[in-house]
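One chain comes next, on its own, written out as structure tokens in the form predicted on its own.
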Amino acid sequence: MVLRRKLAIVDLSKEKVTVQDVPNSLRKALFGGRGMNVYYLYKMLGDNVDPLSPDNILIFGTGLMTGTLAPCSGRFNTTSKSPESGFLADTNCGGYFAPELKYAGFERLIIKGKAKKPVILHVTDNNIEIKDAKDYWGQTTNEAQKRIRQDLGPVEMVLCGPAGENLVRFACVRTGVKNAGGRTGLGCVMGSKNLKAVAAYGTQGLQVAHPDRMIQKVEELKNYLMSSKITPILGSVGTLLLYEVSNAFGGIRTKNSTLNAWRDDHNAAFAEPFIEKMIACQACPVHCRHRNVFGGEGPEYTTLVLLGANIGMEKYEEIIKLGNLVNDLGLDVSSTGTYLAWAIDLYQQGKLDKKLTDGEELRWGDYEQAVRIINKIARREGFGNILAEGNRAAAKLGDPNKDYLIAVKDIPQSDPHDVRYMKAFALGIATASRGADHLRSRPTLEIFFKLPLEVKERIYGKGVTADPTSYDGKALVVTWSERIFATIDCLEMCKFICHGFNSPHFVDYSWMKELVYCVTGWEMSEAEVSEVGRRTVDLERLFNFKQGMTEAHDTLPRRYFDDPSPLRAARGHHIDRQKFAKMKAEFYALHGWTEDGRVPEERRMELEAIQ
């Protein structure tokens, strides 16, 4: 049964398992992946953690829907304190892992403490061994793959490479050849356990409550979805499709966001001889992640886009290779790419010299240079030791006060887009959980498509204007954008089919529902599942407010404010620091926060009486 799952807590310092049952009740209040996995990073992580020592603790979670028929659930969350920002670390993952780690009996994973050397955990049906793991350490994440696998034989893994050992503090966890739990630093936190990887092979299949009705509903959400004018385009180039409206308009990260916009003829037929086959993760009708010729996956419009116009790349298959590298070292892509473009940058104004970066003089688009550099990273070797720090590397690149950094909360923004234009996508990244972040609340439909304002009355609740440009109805968009994806998170199915990400057509609270009911037996309303979704949000608040995070935590950064934008349609555009602040007074009020963005305390109380 999908509601009999266990939960394993692992403590690697006294290699000890054990295992729990865990409360339907708690799983009827926040469904799992995310939502349960910040649960018990609140309830367990005290307050001024070191994110590098035995005492932080790793989650691995599935969600109600993980290793079911339902599409696009093949999913997981990562979730600890985060050796980048020092506030919540949260990621969501595709690939293959996450099913078999459900299919050998457990649902979620706590790991606390350090390995006295390299481990692995080798997780089998109802059974979980702690290994060695000194024949994989020091390997990148697909050698490690290919060799584990040998050992083990058909298991499916998350895992830390190069850059995760070496304690990079922007290293992720790995699944797949390019399947990434990115943001704020895990891969980190898996090499500060000693932990190379978990490794997963299950053969209990999921009971759920209504088979009958779920194959009947998941044939008739597949047509839903298959019958939407986003879902053949998305399997056919991807989100690359982007980045073409973007650049048109002057939307584009690039160079550090001294400018806007970036060659045109990047655009997803630009990549399509670079192009093997399109695949997919467990149970996705969409396959949108391309298989590249040069033997890894991708670009996305991420990795196009921050290893490309942001560090000032002309040539897309070597935008391609960056990504393939990025990749296998084990290195968050976002991440890499800000830092990189901030480096350059300074080293053009003259705030840092040759004395700094190993006699480099740092250059846009020097495809050999960034190469160095990123191998550097991921071994701390140089300059690139110095880079490995992240944000904490400001004050010797002579930005002490970070005023050229584009991240937020510490952590850098993932989202390709320049957001001087879009007033939306401007709150959403200053106000997400996890730092500058675009999968939070990106409100993807008001760039994507000119909806009627019918349609999104409809989808909002009340009419939202068209304009990018316009401050007016935004924080309620964010606010809305930001329940509904926390809430599939929570049942761990892909946000590129969630309602409002990239469809006004795509699952609903509606369908929530429906396989809520098919998979356990709940009957619960709409407005309790969203509820889930709020939960969660006020979970992570409260996470990062008992982390030292306050109001002030949730702006962007100066060049912003300060510096209009200079090309095309996106030109002098801005966000003026008073309406922002309006704007953000508002997304607060919606969420029922104090003006100083507190969750109040009978909410407190409220949540922490989950159990």
Second form
Amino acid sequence: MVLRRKLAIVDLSKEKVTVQDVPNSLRKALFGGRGMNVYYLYKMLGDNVDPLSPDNILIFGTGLMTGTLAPCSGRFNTTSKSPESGFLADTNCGGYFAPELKYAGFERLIIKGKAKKPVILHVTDNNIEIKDAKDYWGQTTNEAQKRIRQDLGPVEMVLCGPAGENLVRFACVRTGVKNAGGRTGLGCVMGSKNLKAVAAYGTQGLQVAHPDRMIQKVEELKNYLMSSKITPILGSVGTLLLYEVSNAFGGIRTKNSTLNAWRDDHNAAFAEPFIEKMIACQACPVHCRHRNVFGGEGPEYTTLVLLGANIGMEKYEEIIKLGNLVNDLGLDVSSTGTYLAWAIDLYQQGKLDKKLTDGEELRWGDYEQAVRIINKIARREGFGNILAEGNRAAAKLGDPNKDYLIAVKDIPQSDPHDVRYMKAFALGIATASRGADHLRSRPTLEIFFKLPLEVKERIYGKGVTADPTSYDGKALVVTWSERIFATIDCLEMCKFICHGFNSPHFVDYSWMKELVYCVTGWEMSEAEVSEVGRRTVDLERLFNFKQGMTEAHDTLPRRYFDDPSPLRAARGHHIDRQKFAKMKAEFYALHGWTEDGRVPEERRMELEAIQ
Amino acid sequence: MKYLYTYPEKCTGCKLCALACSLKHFGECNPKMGAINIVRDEFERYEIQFVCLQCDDAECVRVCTKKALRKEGNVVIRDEKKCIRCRMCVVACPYAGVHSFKGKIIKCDTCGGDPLCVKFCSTGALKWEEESMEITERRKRLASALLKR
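Instead of the form predicted on its own shown above, give the structure for the form predicted together with its partner chain, please.
Complete assembly follows, chain above in first position.
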């Protein structure tokens, strides 16, 4: 039964595993995944904890839908306090690990303490064993997973690479070849706990409340998803489809945002010769993952731009190879591409001494140099040891105020969108709970220029405009998007099929309500379902403010305010500070937060009472 | 005659087919219990479906000492009551089309001639089709592959 999966608390210092039941009242309030993860983090993490100390906690959490027939439900969130920002660390990741964890009987693992020597957790039916990791420590993510499978059989894993072991601040957690919990340095947290991997294999299926209805409804939903014009495109080129639309108007982060458009021959169609097959995460009919001919997976749109245009790379195949390398080492693509671009830009401006770069003259578009530096970052050698500190290297790199770093709340921007033209995107990345991040609220429909205003109004509400450069109504758009994406993150279904992410159709609150009923038997209203997302967003806000965040952190990279975009339709556009402040105030009001962006006391008490 | 055909080159590995199968036949979402089974390895780079081929002269039927298996039309039917779960059919099947899991013998019954798995496949990697269509399709693909070179 879905509702009997357990919570396991693993204390690595004491080598002790405690298994607990989970109250359904808590599941009903937060569904699981991202919401329940931040709930436990907020409740359990002490004050002033150093993210790299044994006192930090690391949570792997599945959602209500994980492992079921619900489409695109192979997902989980990993949550902690970020070694990159000091605020919330949280990522959402697909693949096959999360269902396996649930089939083994667990919906969530909370990891405390630090192992004396490198270990892995081996999860089997209702059992968790702490095992020696000496045979895997030091290995890349691909090598280690192959080796662990040789030793333990057909397990699915989440793990860190050499970058995580070496405490690179922006190391990711990975499952499989490319799927990553990329942002906010969770691989670094794994490394700090001497935890190389969690490997799971389970035999226990998930019984649902209404099996026949679920089969019928999911078939209906699958056919509905497949009948959309966008689905076959997502299934043949994946996220790369976004390059052409964004590049056309000048929304591509290029050379550390000194430019805002790049080569037209980086459009999705040009990737085709390098793609062997499109593959899927568990239960996903969309299949947006590329298996490339260079032995890895990808590229995603993010890889294409942040290891491409943003560091001046011209050749498609070299970008794909850089993506494969970064994935294998266990580095986050977005942060790696942003920090590299930052360093090259600073070098070109003459702010960086050659003594610091091991004698390298940092250049745009030098593939061999990029390979050298990326390898050094993961192993913390020479100049790589400086860049491995991420934003904390600012003073050493000659940019103490981080004026040229494209980051918010010390987290480099996740997506390739240059947001100077698109004001809703700008508000979204400025206010996201995990730094400059598009996946919290990306209002994609904003740049569907042809979408009629009445459709936008129906989705977001009265007061939106059809003009991406206007500041009006953008708070509404971001708040609406943030809430529904948070809800689907709690269910642990992929945002790709969420209403408002890639399409004005797809999985809305009404579909979520139906799936929740099929799986649990709970009869919830659409409004009640949407409250789950709202609670999650508020809990994340509470956590961040407890860690010292203030209203001033909801801002943008200096460049987006002060340096207008130079190219294409976006030329001359930048973010106006006053208009931005007004938009932000509207956003706080819509959330019911105070003028200085705080969750009101009454609401805090209400959320703290959830159990 | 219609059969269930698999096209591994189109399989994305998602297991929706196996999930639907297990939910229908065993009341639980468990891809390891699907009569159709997906074997995938992203490091070795393959996704392949394993399912009963409904052989005309089937090894499983031949080795079953309890006559729990018989061919009826285009389906090899398994009689749950006669079956003693000796697993000989699992061992004997040269195509790994029958399997056992947690003490259960699991074998495709084509859902009575309307296989559910096919409805959950989004790429055409599973097809319930006439044998003539199957060979036509494979020949077409082979032709286009040959002409590309």
